[in-house]
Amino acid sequence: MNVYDGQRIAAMLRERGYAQTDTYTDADIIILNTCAVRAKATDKVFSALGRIRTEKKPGAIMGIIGCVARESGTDAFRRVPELNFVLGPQSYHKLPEILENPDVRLFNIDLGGLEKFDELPMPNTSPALAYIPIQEGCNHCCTYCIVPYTRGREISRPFNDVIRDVTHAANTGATEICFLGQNVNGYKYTDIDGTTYRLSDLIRAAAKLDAVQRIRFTSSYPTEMTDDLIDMFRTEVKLLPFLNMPIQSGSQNVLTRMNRPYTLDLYIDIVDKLRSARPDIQISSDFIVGFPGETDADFEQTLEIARHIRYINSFSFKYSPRPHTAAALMPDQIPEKIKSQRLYILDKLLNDIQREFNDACIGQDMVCMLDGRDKTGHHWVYRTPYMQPCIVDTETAPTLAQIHVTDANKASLRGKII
């Protein structure tokens, strides 16, 4: 979501005569687009601001947008007096006001609606991978999650507006469409004629565009994985055989305290339906270890669900208390040492499973999409249908390429174009 927001803001600034610079010490305007999902992310923002305010050139405008702005509110000005603006995730379309009058501090963290999607210009060109937000906010109110506070309740964008953005992206260079939302498969929009659209309808419409070759979506909520959406994996070949479906914990007791209203049996049943619809589908997940009250037995159940599902890629984190959440007030907080130990054990298991899957890809041919240069600048990185990075040594790098996988490690594959 932040990548998309950053692209729209950059387009707005370019329209006003700005050009992007490689270093903030040369910049006339410095914008930190922020995430507050974990405490470490918020800490990094203010650490960066402390460094930037002493190194930026005189007169440069500096501000924060996004979820940390919403979380911190006016306290951000107290912590960093040099800030010129603090704008919440649904208010960044108000940036032109500060550009017109940089001497005035601009503060707006109202949750608002969907105005930002209409008020900022679309980029003239799209990257091969186009992120298309279809909804914002979340109604699930998990006890650990700050999103309902920073992004608000769920709002789905009008169907025609989303397809307009998809069409624009396809016409200006996009090959892959990734639909975005805090609860992306909760998308539901009813137009004035009473027709209701779901995520499956967006996928079906996007797939009709010849330029669009790959479609995916993130991040999904288990109970919103409806049969019509599962069936899209059976019928739509452009929908990638890969799905991130966070489970967070393998313990029913922990899921209840997290306010995640699904049973492990339901989650497993959804995975079984997905694998029946698309036998080559692979699943990734998110995990939180050390949630308040998590026992050794609870944690062992998390390891067990990871062994059972065989997630090919996952994001795992230590529980991080966030303001405005119920879990932060729970009395049975887990010591940091235990959280670190459990994260180490879980990561080792997940890494082993990921390595096993990567090794199984050796010898396969996959249609992959160009992602850019690797860190050395000497090789190209492609993304497989399962989002694995595949490093290729080639002079010519087409956007889409049939690649034969020749080698693998824990984090990536190697291959050659055929």
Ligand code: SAH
Given for the second form:
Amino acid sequence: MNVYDGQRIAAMLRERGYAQTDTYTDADIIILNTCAVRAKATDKVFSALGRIRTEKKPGAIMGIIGCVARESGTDAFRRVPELNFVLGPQSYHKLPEILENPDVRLFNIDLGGLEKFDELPMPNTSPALAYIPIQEGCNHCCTYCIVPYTRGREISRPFNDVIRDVTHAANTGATEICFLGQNVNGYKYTDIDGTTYRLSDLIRAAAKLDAVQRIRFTSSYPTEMTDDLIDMFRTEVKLLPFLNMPIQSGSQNVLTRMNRPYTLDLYIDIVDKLRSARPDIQISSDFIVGFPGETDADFEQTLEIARHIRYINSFSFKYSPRPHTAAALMPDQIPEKIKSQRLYILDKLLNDIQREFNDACIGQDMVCMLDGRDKTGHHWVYRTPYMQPCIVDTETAPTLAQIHVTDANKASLRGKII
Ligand code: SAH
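Please could you give me the other form, the form predicted in complex with S-adenosyl-L-homocysteine (SAH), since above is the form predicted alone?
Next comes the full complex, and the chain you just saw is listed first.
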């Protein structure tokens, strides 16, 4: 989501004659696009601002946009008096105002809805992987999560607007489309004729475009995985066989206190349906360890479900109490040391499963998409349908390539174009 926001802002600035610089000490305008989901992310923003304010060029404009702006509100100006603007995740399209009037501080953390999508110019060229947001906000109100506060209630974008953006991306260079939303599979839009569109309709419409070769979406809420969407995995070959469907915890008690009211049986049932629709599908998850009141037995159940589903690639986090959330006020907050121990154990298990999956890919041929150069600059990195990075040596580096996987390690594969 933040990458997408950044691309729209960059397009707006380019249109006004700005160019990108890699060092903030050269910049005339410095924008931090921020995430507030864990306290560490917010802390990083303020420590970066502390550095930037002393090192930036005199007169350079600096400010924050996104969820930290909304979380901290006017307090951000108190903490960093040099800030020129503080704009929430639904008001960053007001950024041009600060360029026109740099002497007036700009502050807006309103939840304005969908305006931003239409206000800033679209980039003239699309990256091969185009992110297409299809909704804002979230209605799920998980008790740990700040997103409903920072991004507001869930609103789905009009079907035609989304398809217009997909078509623009396809016409300007996109090969892969990734639909984005906090609760992406809950997408639901009813037009004036009373026709209701779901994510499956968006996938079907995007797949009709020849330039679009691959489609995926993130992030999914388990109980919104309706049969029409599961069916897309059976019928739509352009839909990649990989799905991020966070379970968060394997304990029924913890899930209830998280306000994620699905049963483990239901979750497993959905995974089974997905696997029978698309036998080569793989699932990834997000996990939170050390949620208030989580016992050793609860944590064991998280390990058990991870083993059972065999998530090939996951994100795991220590629970971080956030303002404006119910869980921050719950009794039985778990000591940091226990959270760290549990995270270590879970990560080890997840890494072992990932390693086994990576090893199992050796010898397979997969259509992969070019991602860019590796860190050394000597090799190319491709992405498999399961988002594994695959290191390849090639002169030509086509956007899509059939790759024979020759080797694997913990986090990546190696392969040859065939
Ligand atoms: N709707 C998005 C949420 C984005 S946050 C989604 O489903 O992915 C991404 C992940 O951060 C969440 O899935 C959750 O695992 C984690 N997370 C959210 N709030 C957190 C908190 N307070 N502490 C630790 N991890 C958190």
